[in-house]
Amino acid sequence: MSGASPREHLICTVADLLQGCRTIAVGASSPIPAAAAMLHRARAAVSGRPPVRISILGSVRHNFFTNGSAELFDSAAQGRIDAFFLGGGQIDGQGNINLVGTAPYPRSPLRWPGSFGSSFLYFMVPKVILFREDHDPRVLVDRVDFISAPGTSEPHVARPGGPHALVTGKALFRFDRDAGRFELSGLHPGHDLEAVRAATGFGFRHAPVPPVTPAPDAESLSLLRGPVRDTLAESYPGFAAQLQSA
């Protein structure tokens, strides 16, 4: 079986982070997180582990909610969602995300879709994985211009959820809750430490020689290129076609 493409590597990296998750929700316009959740589900089925439920907002076949986002928020509040994904126009080293716009609000010259329920889900879902395929200092900033959802909270604030990891096209960062900062966990193949540091607007701790994120095994690639891609095509036909041609 041929080696993994960069996007296949990303999907498998995200899927590895979902270990132990039984119920996963994926927001709209999130093909790589959706593919990772489906791969995690397929791995569980093959290995005989308990079944995994996935809800992809906006999907017809892959959404067990019948009342849209209201049910998602209710389920999160009840502790029935194990993992969720968030992105952001800006993400800083403390796990704060900005979904509103750049520069002082409300006179932001560049506007994004808005916060919606991101802060609530960030507080309630135990494992929130931040994902941005692009990795540059405009996105990964020292301090966000507007906090849509905070990465940390005061000790007296009840918060079962929060950032677990940040995955980009160049690297994997784990979030250290005690330090309230991201720490480099691994570099994706073809990327080196100095290039990642130059492309990251915030400082981060790292090993003297950071490891490389593990390559997908043959079984994962077989699942991804077969049943996962076929299932993904219902929600993201264009992305599934790109995976096929990769």
Contents of the next structure:
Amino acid sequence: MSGASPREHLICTVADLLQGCRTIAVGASSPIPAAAAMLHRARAAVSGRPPVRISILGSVRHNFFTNGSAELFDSAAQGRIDAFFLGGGQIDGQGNINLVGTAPYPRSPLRWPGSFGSSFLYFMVPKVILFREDHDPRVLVDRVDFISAPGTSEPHVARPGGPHALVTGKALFRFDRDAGRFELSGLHPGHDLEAVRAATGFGFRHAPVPPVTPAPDAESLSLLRGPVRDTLAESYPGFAAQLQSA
Amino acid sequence: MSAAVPGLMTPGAMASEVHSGMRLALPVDYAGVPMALMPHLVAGGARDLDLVCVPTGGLQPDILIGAGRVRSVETSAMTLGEAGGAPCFRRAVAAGDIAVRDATCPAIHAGLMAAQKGVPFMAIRGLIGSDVLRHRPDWKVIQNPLSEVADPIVVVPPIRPDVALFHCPVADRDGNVLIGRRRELASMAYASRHTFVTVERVIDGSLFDNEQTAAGTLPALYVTGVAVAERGAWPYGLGGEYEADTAALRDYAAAARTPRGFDAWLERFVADGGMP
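Mind giving me the form predicted together with the partner chain, seeing as the form predicted alone was just shown?
Up next: the whole complex, starting with the chain shown before.
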């Protein structure tokens, strides 16, 4: 089997982060997180682990909710959602995310769609994975212009969830909730520490020689190029078709 | 048969029930957007509308903003999905032409729930430490009155729209409408003073004749008026009926990039009666 494309590598990196998750929700326009969740589900199925449920928001076919768009939030509040994905126009070194726009608020010169459910889900879902494919200092900033949801909260604020990791096209960071900071845990193949540092607007801890994120094993690649791609094509046909080349 | 349906009206008559200064609840883009009303709404004179997007908005509020009909928008997000950002919304925000009340999805659901229950507020977790909360003076942080330890929690006031508008597959001869699993439409109707629903078709029977359809039915008690509009969500899709017309949404996104492009698009849209 040919080696993994960068996209395939990224999907496997995200899927590894979902270890142990049984119920996963994915936003409407998030093909890479959706693919990762589907790969995680397929791996659980072939290895005989308990079944994994995925709900893709806005999808008719891949949406197991029957109580309207409030049900995701209610089920997260009940602790039933193990993992969720968030992006953001800006993500800062303290794990704060901005989905609203650049300063000054409210007349943002650069206005993004809005906070969606992030101001709630970031607090409630145990494992929130931040995902931005483009790793750019305009995205990964020292301090966000607007806090849609904070990375950490004071101890007396009810908060069972929060950021778990940040995955970009260049690297994987883990979020240290006690320190309230990101730590580089791996570089994707072909990327080096200096370039990642230059492309990141916030400081982060790292090993002197950071490891490379693991390449997908043969089983993951064959699942990804077989059943996962077929299921993915139902929701993201264009994305699924060019998976192996991108 | 149709003449006997209570509240049956034309889309034009329905749109004329929306008056200047009203607070209008509009559905999320996959829940049944009443696009067939748009040419009539734009042709009518209603201005200074306060929109509530349940819980996010897209093409419908963007057109109303572009047409200069909107005073404020309460929403958790505004987007055309795959077709990109909402161009008129962005322009109006940058120019300060509309007031934006940025929210988060479950806070909008909580506000509707407070109205549904007839209580003065609903409590919601999360939000503390966010700028969303900081910019919402109408939302408060209180101490959980049932806890003996520090437990701050946000409360939001009821959202009581004057009018809710949405599109559904079916109404029956008694004016009940089938919402299926799009339960946020029921929340909108419970919370609003008046609810107007466009439908693909009216059936000569009762949705209550069958327990399976009854379970997905919004009773006529909450429905002020029904109008037939085939493919009435276009270019959005309708669950179980038809898919979204992504090409048409992209055409809008491209045209509306400039105010002149938007005006030309809107003129054609109104002339075509909002149909493909």
